[in-house]
Amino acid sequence: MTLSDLSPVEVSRRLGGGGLTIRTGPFNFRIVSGIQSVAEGLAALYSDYPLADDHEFVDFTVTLARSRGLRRWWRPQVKFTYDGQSPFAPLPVDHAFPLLEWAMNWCISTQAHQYLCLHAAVIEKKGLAAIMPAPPGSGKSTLCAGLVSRGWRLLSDELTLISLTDGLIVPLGRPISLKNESLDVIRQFVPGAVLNRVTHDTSKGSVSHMKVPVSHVNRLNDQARAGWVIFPKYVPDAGAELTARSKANSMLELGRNAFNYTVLGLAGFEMLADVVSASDCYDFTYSRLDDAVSVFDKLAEGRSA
């Protein structure tokens, strides 16, 4: 059963009751919330995701609820709770859906230590993955959304999970986060893209998420091996250009982008070294998505798993 098998009324009823458990990649999230925008966001973006059965293990139970007291009536807020903890300050209630996405990332990055967890987008073609770490504002998610709409498979927009057992990259496949000018860029580049309601005035500006193609959701069990580590940067009016980067420097920078590098110790170091050793490493600048797609496709033509 997928979320689309439930009526909007049933989705809201389950969310407001015991919760709705969605399977995304290797994790089952039970989501509890009586906030309508959460139900609407899930229905718009997660309709193709499988629902976990009642007897299945739940990795994370997350709750988004309206703050109580006077806040119910004056500038209402939403509060995120996980396992009795509230790690974030409450936000305006209309920020509930992006808060859910950020909170799901927080759950994984702080607790899923069976993986080396990098702050990086990751996409796949011909069995090989391109890991793309980059700071906010670098155009990482825009590039990721553009490539996913042109034949590359989405593994994750925010978190690269590398199994400590076999070094394979495990898909999460959740919606792609887009901000500010990127929203219009993707609307023009992908006319059929499904984006949920835009949330304005967040800490990241205006935010929406792009739905993942169903063919990608159906391959959430298909892992990939690292083929490239690419540091992308959007530069206005620049041509699409790849520049080789040393493996030593790439490993240092990837280590800075790892959430649990120090937690994993030697195991994390050795896994990161294996990933970099197996990968071609580049810096990449671009301004036009068509040019970026052409460069990435040529990379894929030159290698296979």
Second form
Amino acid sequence: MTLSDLSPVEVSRRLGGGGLTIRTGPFNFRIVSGIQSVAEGLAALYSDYPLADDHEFVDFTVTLARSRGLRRWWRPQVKFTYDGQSPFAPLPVDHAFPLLEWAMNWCISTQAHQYLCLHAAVIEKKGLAAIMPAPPGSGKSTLCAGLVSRGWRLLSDELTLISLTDGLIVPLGRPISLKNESLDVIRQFVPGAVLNRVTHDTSKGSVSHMKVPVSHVNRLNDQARAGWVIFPKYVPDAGAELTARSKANSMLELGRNAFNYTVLGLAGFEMLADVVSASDCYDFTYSRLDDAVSVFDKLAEGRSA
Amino acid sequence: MRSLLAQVWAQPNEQPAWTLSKWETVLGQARQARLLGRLARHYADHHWLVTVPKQPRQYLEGALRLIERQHHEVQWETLCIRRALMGVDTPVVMLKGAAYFVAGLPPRHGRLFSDIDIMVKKECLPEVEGALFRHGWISEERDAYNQRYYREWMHEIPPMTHVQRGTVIDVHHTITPPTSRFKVDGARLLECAVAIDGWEGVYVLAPVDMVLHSAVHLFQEGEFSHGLRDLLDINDLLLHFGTDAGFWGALFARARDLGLGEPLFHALHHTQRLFGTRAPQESAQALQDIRPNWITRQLMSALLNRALQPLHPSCDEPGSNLARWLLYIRSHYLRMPWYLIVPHLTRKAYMRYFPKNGKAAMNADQVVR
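Having looked at the form predicted alone, could you now put up the form predicted together with the partner chain?
Okay, now the whole complex, with that chain kicking things off.
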């Protein structure tokens, strides 16, 4: 059963009651919220995701509720609560949906130490994954959205999860976050893209999320092996260009971009070393998505799993 | 639903039979009470982990990884602190978690750390602060009011954060605020401090003082989000030290001596209620002597029964929040005279609603950069 099997009324009823339980990659989330934009966002972006059965274990229960008190009437706010704890400052109530996405990422990156968790987008072709770590503003999500619309499979836009037991990359498959100029770039590049309602004036500017193609969602159990580590950078008017990057430096930079590298200690170090050893490492500059796609496709042709 | 967690340590050798949905609740309670590491350690030590279903087990194993890492850090931090304070003429007494850690006491197992607490001679405070500053710890408290609050009214200086490692250290000169009803002279504690083998210059409080500190801390700090954890620490200490002949007698004598009978009474009442640990028969009279009056007992027990539950939705009962709030107010009332409390709490409430720039809580999007 997927979310689209439920009527909008039923979605709202579950969200406002005991919670709506969605399976995304290896995690079950129970989402509790009476806020309409949350229901709308979920209906728009998560319709193809399986719902967890009642007897299944739920990894994270997240609640988004309107703040109480006088603020209810004067600039209403939304508060995120996880297990009775509210780690973040409340936001204006119309930021509820992006807050949900950020909060879900926060749950995973702070709790899921069964994975080495990198702050990086990750996509797959022919069983091989391209890990793309990058600081904000480097065009990582835009590139990820572009490639995912042209034959690459989305594993994750934000968190690369590497299993500590077998070193395989586990798909998370959640919607791709886009912001500001990249919204228009993707609307043009992917005419059929489904984006949810844009939220303006967040601390990241205007943000929206792109729906993941259903064929990708249906393959959330298919893991991938690391094939490339690519550090993308958007440079206006530049051609698409790959340059080799040393493995040692790539490893350092990946470690810096890992949420729980230090928690995992030696296990994290060894895992990262294995990932980097198995990968070709590059810096990648680009300005046009079409050029980027052909460079990536050429990479994939050159190797097979 | 009552705390499922407390049952684990009430019958420590019986493995609870939890369904997946119970596990969900237990993990949530444990996260909130900062007992996830303890729970994981308990399961690992009893060789029960293999029997736990995969999904909850992953989070227990994750907690074990986190503990291991944190214990390396505490060890390293303690070495750094000792080195920084080498030239200062004071014993460096580790308090609470760090003390259990360096002294190898049972509460160290599975313990997660947020900061390190130390105690030094009061007259050495400026020198200690200077030495820590030279070794990279700075006070991030910029607010003049808060600086004054700590320095004039508290038993510690504002927390200091290491510029590179981000670790936090709280420097105390005694265990209760000078304005407190339970005022304790730090020098009397330092007299009895115990040196730690293999850690030159590093001390911990004497066993009875350690228990009394935990007790007064639990009921005076007013932060019950990890009250159950703190009570479990006390329980561990009682079980550990309680086997020494003379411990219990010395504990009651010291409590009377330092004027900490009431917090000790409450601590013993609740360790008995939740974990079944009781003072030996021969201490019955001593326990009787520190007993507060009937009304205080009833009231405190009603409040603490609620507040000592994990701060988790599954443990919410009618009155839980009110109980915590009343204990919070009470903790301030114990710590300061009313003419200091009223303006202080008013200001705190105001600051919570209208934080100054830069003091606001973290935003969600800053976490996933």
